[in-house]
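Next up is one chain by itself, shown in structure tokens, the form predicted alone.
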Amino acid sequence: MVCEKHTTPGGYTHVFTRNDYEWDVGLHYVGDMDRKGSLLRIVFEHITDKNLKWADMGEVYDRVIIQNREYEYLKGLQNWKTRMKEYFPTEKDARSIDKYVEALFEVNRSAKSYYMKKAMPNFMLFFAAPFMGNAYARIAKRTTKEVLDSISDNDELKAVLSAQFGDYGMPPSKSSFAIHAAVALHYMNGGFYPIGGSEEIFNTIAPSILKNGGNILIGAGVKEILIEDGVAKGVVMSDGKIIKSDIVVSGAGVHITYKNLIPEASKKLIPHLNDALELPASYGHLSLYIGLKHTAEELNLPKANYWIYPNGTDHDKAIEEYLADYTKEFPVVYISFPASKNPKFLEKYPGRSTIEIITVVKYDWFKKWEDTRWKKRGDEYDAFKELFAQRLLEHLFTYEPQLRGKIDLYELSTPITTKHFCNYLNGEIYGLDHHPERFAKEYLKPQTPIKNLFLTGQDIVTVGIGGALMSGVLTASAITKKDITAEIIKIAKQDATNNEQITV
């Protein structure tokens, strides 16, 4: 049985209407959807009966900007080597990425044992640990700056290649470069959209869930897990009714779980406990929401998203000035064009067409607000969101002048928007951040020491869906005993005709 505390299921893939308009909160483009062998559409596939189809954003997907000089990332591994060398055509900057793609692929080859490790019971833990995970933990140790300038030392180069960092909500001298390789990779073949837009996640989940036996509830908070005795028996709901159960799966996160979902009776329990807690996490976000009275083949939208950074090539120093003073100019602008994106978007919403802006922001530039009610902020508080708002629409005509003049409306959301709807503490969207530290923190994995209580969700593995989705299989390992994993890809060969061989 799924509780859901909000009244729409599916977390960041759920998506909220607004006069005739709908909108994605959380994802905005998936990779790795297009091959047969790509283990995380097989788990797809196998957990939505094959009902969940992806739309191909196409040739380019992404549009990397850099103070006005535009990169495009093509799919397929050969197709962006390629154009990646017409833009830096030095020989020197050309072995520099072919050394950076070999590094992606090194932390690629590693990363299995990391991942199969956290899903093995304690006590084979004492003889696996000396050999498993160990050569994805020492690439892991390092920061995706440590690595760059280890291959080049071409600063625009550098820059284009961590472009993507918004996808982790980390710059170069914060983040692992093992969460930089795990994006990189994910979405070298191409960037996919749900057709029918984030939604039909659930839609098409659900149905497996039901039809073997589960339950989903909505506005179903839970106040506390129950423990008795150091074994987790079940929920106590908002409401205080108890929920029993032989196995409870907290999928709020970390902190949330530790700090709020744990009685404090049995948080004794957890000797990693106040070292969890001080986990950092990522950033908030600000995300512009935004509606026109016109098709996205009327007003020439694209598929693939803008990544842009007017600043120029220092990510990390971008950041910590704006961070410093919201008036300096962002870091980055990620714009994404959804009813390009979704075929289906008409049959929806004729006549009409979407876009999406986001931003890095403090959650404390917002926190005299949190204690406010939604939609009833003050006027304060919405003149304040309005600067942010105007300053972003402007990137936005800056790239699509088209556009000015055209829109119908917009709202802007903030984190402590995401806090009231998603429970994170201070309105991160990405949970833990990706530091180097956090990949030696052996307790981020599914069992916990309150027997019968599980974790899954992003802190897990890694950060958006494809982690969430991947710690949901690790998670049913770790309680089962199998290898669920080995198990899925049994079924999807079994079932694949004699033209669709499946290799892994």
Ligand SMILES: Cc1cc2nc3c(=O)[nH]c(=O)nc-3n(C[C@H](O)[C@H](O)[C@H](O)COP(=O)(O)OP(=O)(O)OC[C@H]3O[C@@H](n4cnc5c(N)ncnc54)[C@H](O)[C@@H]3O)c2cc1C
Contents of the next structure:
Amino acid sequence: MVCEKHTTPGGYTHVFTRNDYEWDVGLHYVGDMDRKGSLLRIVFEHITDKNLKWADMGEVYDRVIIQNREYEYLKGLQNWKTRMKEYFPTEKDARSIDKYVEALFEVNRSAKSYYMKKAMPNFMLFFAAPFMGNAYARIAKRTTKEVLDSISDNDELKAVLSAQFGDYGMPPSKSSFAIHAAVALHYMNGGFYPIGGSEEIFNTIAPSILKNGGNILIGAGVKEILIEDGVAKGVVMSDGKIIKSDIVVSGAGVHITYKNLIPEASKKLIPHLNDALELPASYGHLSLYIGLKHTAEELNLPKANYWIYPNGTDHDKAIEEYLADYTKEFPVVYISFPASKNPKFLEKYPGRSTIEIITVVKYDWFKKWEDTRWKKRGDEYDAFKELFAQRLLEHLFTYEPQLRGKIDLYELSTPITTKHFCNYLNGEIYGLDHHPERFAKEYLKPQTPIKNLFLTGQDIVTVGIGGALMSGVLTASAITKKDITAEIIKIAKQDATNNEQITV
Ligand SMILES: Cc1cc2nc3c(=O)[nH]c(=O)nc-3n(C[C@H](O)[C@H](O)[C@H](O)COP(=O)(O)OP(=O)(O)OC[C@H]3O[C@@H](n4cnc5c(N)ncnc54)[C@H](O)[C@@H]3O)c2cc1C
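Previous: the form predicted alone; requested now: the form predicted together with this ligand:
Now the full complex is given, and it begins with the chain already shown.
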């Protein structure tokens, strides 16, 4: 039984509509979807019965703009390297770009055992795997900035290499190189978008749940986990009803689970609870949802995302200055064009297109409106939002000037919108932050000290659709005490035709 608080299922993959437009909330691109041996693709095919199809974003998936200098991220490792070397010919002798790629793969090589260890029962960890994952944990202690500084002195190069930091929400001096490497390699074979939009993730997974005897409830908020004698026995719903179950899995996020869902009397059963609650959460974000009464083709909208850095190369300084004063220039502006990425967009919304623009904000800037009602938060809130919306639109018009005067409607979400719909305590964009210490927290795994209570979701692996999906596989492995990854790969290999051999 899946209990979803929101009335639209899918978590951050849900979509919403207004006046004949539809927008994604938390998916703009996913990597590694056309490589045969991609574990992510194999797991997606397994859980969706191959019904989820992906559209390739093409040769350029990310476009980085540092002040007015433009850099393209090209699909395919060799193409990407070649293009980067063309942009930075003076780095040839130092082999900076090769060294950077080698560093990414070093993280990748050690990642598997680190994540597999999370699914192992405690007694096995003690006897069979005391050193498992240590290599990864060692690398994860280094920040992205430390690794980049060890590779090059070229600030422009380092700014370009860390330009996807918005995908994990932390600037180079704060983020672990482990998350940077995971994201960079994830997209190295290009960007992909679910055909039909991000709601197709839920639409294609739901039949697997139902077919296997599961059920899905929406508008079904869990008030508390029912714990008796230190054993999870089910959940108490917001309306007081009790749903009993042998096993409870919380995918609501570590902070929500530990702060709100564990009954007070049982909190003492979790020795790391306070430590977990003190783990920093990611920033809040603004998302500007834009609708246009023209098609993506008519407006010449690109497929590639924009990563705009108006302040130059120092991402850390730009974030710090802006978070101290929101009137300062945005540290990063991300623009996504779902209508041009989704080949079926016009079937649902003929003659239209959509755009999404995202930037960072502090929850505190919006906190005073947190107890107001959605859509009725008052003129002051609306005016405050409008300032941000206009500033974001100007960035769009700078790079896509043909859109000036073409916008039909726009709506800005803030961290209190995110809190309202997705329940994150401070409307955080990506759950827990990805600083180096996070990767040393062994309790961020499926098992909890409470018998029959398990965790899943981005907080126990990493941010991203891929991270959330693989967390589900890990949690299933921990519950069944089977290597579910190996089972899924085995089934995929049996299914594969002879000329489509799979090597993961
Ligand atoms: C703006 C934005 C852009 C993003 N872009 C991308 C991208 O392009 N590519 C990518 O790979 N990733 C992207 N992500 C990240 C990705 O969406 C998330 O990492 C992932 O969806 C998290 O999945 P999850 O299942 O862990 O959590 P969620 O999707 O947040 O699901 C948790 C669910 O728990 C529900 N819940 C919480 N409390 C309760 C309760 N008490 N009772 C019942 N239900 C409850 C919530 O309503 C929510 O539906 C983006 C995220 C955001 C916010």
